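What follows is a single chain, given as structure tokens, in the form predicted on its own.
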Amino acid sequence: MSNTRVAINGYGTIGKRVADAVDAQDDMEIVGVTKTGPSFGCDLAVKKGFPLYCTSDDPERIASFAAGGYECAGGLSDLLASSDIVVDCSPGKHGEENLATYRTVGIKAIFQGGEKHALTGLSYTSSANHAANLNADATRVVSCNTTGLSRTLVPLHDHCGSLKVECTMIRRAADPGDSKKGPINAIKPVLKVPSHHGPDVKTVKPEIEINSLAVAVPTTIMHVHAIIADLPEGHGLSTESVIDLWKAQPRVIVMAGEANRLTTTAEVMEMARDIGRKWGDLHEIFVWEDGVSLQGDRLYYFQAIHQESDVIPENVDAIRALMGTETDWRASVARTDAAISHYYNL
């Protein structure tokens, strides 16, 4: 069987992220990316080797990139047309005026967070309905916080059979390299309530009752949780036993905070550079072990979410999931995240 060509349209904070992973699989392979015009962010798919396009067919557009010192393939239709998927990491909000250009061309598309799952009808996450996207046209990979979510609720909800969930989502005010957003010197709550966050969760896995609060707090390093599960009589689990539970899944970390000094974000990432992550990243979503507390039916826990990095998985099983190249999402994911560690720590 070919290999799944899969072209790039954005190549920014998640799109080079996605173009990275992409290239690490064995059954895929990136046809190219796209940039509005020359920029810096240019430099970095030359040097991968990626062919650059255009986001525009636009003549003159794709002649400034050759203006600017770079060769551009061509613009976005050229991409598409020598493509199987398209992995759409374009800024928010173009999300429809895109998705009618790939349904023209009849390309299978995957988008990020930051369309609404009306757009496709569909979302994804690997671990909750891998399945319900096989062979799909278009499909939407949900949002940083929603991908957190997901990954330590979705085999509570599976054990438990029910779930209800309140969470406060402490959410950081900006990516790191983006200057133009706050909060500086203050905390914002996000005044619709309930957040987009536990709504967004049921797109995935609408068995699990959930509603969130959100504040942002100005910092760039991750998002925090904290969650609050109530489980059905009958759960037979104990604080341990969710914490084994958590462990036997795919990116999810738990560990001790205060034994490991890894008792605030800042140390969590530092982590994840003493380790050797590309960027840094952390893929896995991090629990503390000793804020995890099951009293009675209630429980209790902390999580952090590094915004620009736990979805980046996530789009490599999805286009395995549109393509139905894997019906089995732990084959995906398992295959997925051995080939982006090797490939990383080249």
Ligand code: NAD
Second form
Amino acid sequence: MSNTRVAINGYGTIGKRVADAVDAQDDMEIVGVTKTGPSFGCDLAVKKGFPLYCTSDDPERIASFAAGGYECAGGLSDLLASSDIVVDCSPGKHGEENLATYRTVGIKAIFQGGEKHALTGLSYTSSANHAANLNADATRVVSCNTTGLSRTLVPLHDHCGSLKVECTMIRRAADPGDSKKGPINAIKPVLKVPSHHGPDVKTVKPEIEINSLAVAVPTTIMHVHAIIADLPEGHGLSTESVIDLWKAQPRVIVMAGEANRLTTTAEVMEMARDIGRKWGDLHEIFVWEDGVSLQGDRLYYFQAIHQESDVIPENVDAIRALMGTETDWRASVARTDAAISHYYNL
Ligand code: NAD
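Alternate state requested, the form predicted together with nicotinamide-adenine-dinucleotide (shown: the form predicted on its own):
Every chain and every other molecule in the complex is listed next, the one we just looked at coming first.
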């Protein structure tokens, strides 16, 4: 079978990581990546050998790349014409316009969590609904927070048969490379209650009853979730067996905070940098083992999310789902992770 030809529209924080992860797989290849115009991000595409295209077909915009010293292979239409699927990593809210373009060309498309579920009517996380996405024309990989919630709640739900969840998202104010967002000295509650993060889990696992609150705090490196889950009677779990359940899941790391001196997101991300993946990424959700406590039927726990990278392997699996090249989500996850989640390769 020939490799799946993948276009990346929007080579920013998420786009450059998805391109790298796709490039590492042996069943897919990058046809090209887009930028709006010449900027330092183009250098990485050149270094990686990814053909550079413009997000627009406007000849003046395309010509501006040469003026900036970069070779531009063409406009978005040229890129889409030679690809099987596009991963749209544009900033949120461009989805509607971009989807119309993809539909005109007749190309499959994957969007990111900045877009609403209604755009595609279908969303994706690997463990929740890979099968429902098989051979679909378009889907949306849910946000970093919703992906994180799914990683620990879906196996819990699958074990228990039902689950009622209340959670608080303590969100990073901005990504490390972002100079426009805040707050830098305040805690900002999301006054739309409930926040969209928890209910968004229902787009991939409708059976989970869940609501959330969210606050933004002045940090750039991770989100933390404080989660309370009510398990049904007769769940048969203990704190220890919940921990074992998560330890057996792909893309979840459970580690003792106190014993390992990993008590804050700063140390967790320092550990991630020691692992030595590209950009110091941590694709897994990090659960503090000593912060897990089942009291009666009520489970309490904290988890941390590396917002720039947990959705990256999910995008690779979503490509296989839409292309129908791997029907078993666990097989896709194993294949994706074997190619990108190296340990100690510094
Ligand atoms: P970003 O701003 O870092 O990158 C976006 C890229 O798209 C930039 O290179 C920009 O030049 C390009 N672009 C601008 N207009 C475009 C257009 N019309 N068409 C195509 N590309 C265009 O943004 P990001 O953080 O990578 O976010 C991309 C998507 O991923 C958003 O939906 C976001 O909500 C989602 N997401 C972001 C994070 C995160 O932590 N950064 C995590 C999960 C999901």
